[in-house]
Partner chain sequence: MKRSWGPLIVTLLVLVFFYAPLVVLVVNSFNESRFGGTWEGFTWKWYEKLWSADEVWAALVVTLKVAVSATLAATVLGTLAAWVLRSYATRLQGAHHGLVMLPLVVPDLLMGMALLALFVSVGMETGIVTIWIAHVTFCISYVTMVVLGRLRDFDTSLIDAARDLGASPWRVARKVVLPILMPGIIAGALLAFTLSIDDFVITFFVSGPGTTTLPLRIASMMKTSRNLPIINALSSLLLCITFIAVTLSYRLNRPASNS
Amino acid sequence: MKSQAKKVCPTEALLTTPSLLWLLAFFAVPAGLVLLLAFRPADLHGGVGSGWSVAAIKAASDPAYLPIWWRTLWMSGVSTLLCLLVALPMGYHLARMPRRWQGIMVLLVVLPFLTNFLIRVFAWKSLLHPDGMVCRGLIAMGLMTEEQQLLYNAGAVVVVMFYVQLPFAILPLYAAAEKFDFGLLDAARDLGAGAARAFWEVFIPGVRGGLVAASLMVFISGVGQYVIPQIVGGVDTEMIGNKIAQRVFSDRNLPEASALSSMLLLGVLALMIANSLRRRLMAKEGPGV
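What would the structure be for this chain alone in the form predicted alone?
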């Protein structure tokens, strides 16, 4: 057994080396540079000054940013919740479809990825425009007036974020549901549980890993958005990504942009570490349950 383990370890290290080098070159090193840049002073000409300073950190910690952070969190949270509410039953039904239909339906789910991201967002802007078909239809049905509009508000941003990020929720839940033993649902019904109770108390705990993965993927994607609020949002829908872009392109204050980016990055890393610790704890408790 020991000799087999010694033969496997070098092979595993060789197979994982390209991935580790990729992550090191295109994630760890850029993230480290962003963190270091947050402790440099800003140059009056839009560059980075010499020496070290915490001025950018203090500026990024200004209480004026708190409403923007809160808006970023709640809009990302609402879009994540909407994605899960739709993706959960979709993953359930996809996994129960005949095998020949599953591939077709999954292809339809990922089909929007074949279209440019900006084109999809601008398409939604056209749909929600006062002269678009959605507004015209709602006005014709008497559900809204000419003075009301669907664009440039938080609702428009959440709807477009929901549309863009929905596949990130469907695919992990489908993968988890595909491994689920649906005979457990039949057993729960035989024991007297209704369809809704069996779904809530048997299926959802059974796909908990996919549910957590989908939540993290959608939420992390949401907190970093800045294109969607910029195109379909208004002045009151700025997210932290918009402020980072503003500091980079308009104000040319790279250290403060790096400080804001570092805060966002550390928050995302905290979520990932918490999820990793949760999985390890569950793995330890699993055999004893």
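Alright, leaving the form predicted alone aside, put up the form predicted together with the partner chain.
A single chain, with no partners or molecules, comes next.
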């Protein structure tokens, strides 16, 4: 029933209005407002003053933020890499399983993603706690001393980010691997390629679309993170999200928070636009991507 007419008929307009209006009013317009608020002065009551000002933009461009931006990028980058490294073989394995099992495996991957986010972070906090199981075990095995800490450092933040984001990487890679023609791997093996070479030179290019989708999902959710560094991180593992939350809730400086959020938002949008341009280019060059 997909009508090919490019003109919008009244029925279509009527049926589209509810969701379109809702998302415009509560998603698109608010996102625009964040950009706007960045150019407003702050008022003392935690609100927004009248008139225009570049004070918030100036404050948000302070070089003191640079190390935090850098940390946000590298921690998200490391957790993205870890996710891909694990999700690739897993997506491959899932796609080769019998159909019935694939559904159950996807369910098992989705379940942790659907359990309360705070609870999952909390579970890790108690695991890595000095009185928790992991620490005690490592100390008992002589791999760690009593003075050492597993919590409140960059390693803890990256591990928990990896834990929380892994389903976002597995699902698109599994979806891509499921469409992959595994006969190509056999062909490569018949032509004399080793298992590793066939995997790298045939399978990986074959699931390129899934790889890009997975990296984007994980990386973007990483740069917008603030709860994980707040709970399992320390003072020197703060990410840009922590700074935004602090500006909002501690300093009650909404314009500066908006200025920082705008930079993050524009970065995220740039990544997504670049991706859709890439896909359009690929589609022009030929099918199969």
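We call the rigid core the largest set of C-alpha positions that still match within 1.5 Å between the two forms. Residue numbers count along the first chain shown, from 1. None of the values given here were measured: they were computed from a predicted structure.
Annotation for Leu15: C-alpha shift of 2 angstroms or more between the two forms, rigid core superposed.
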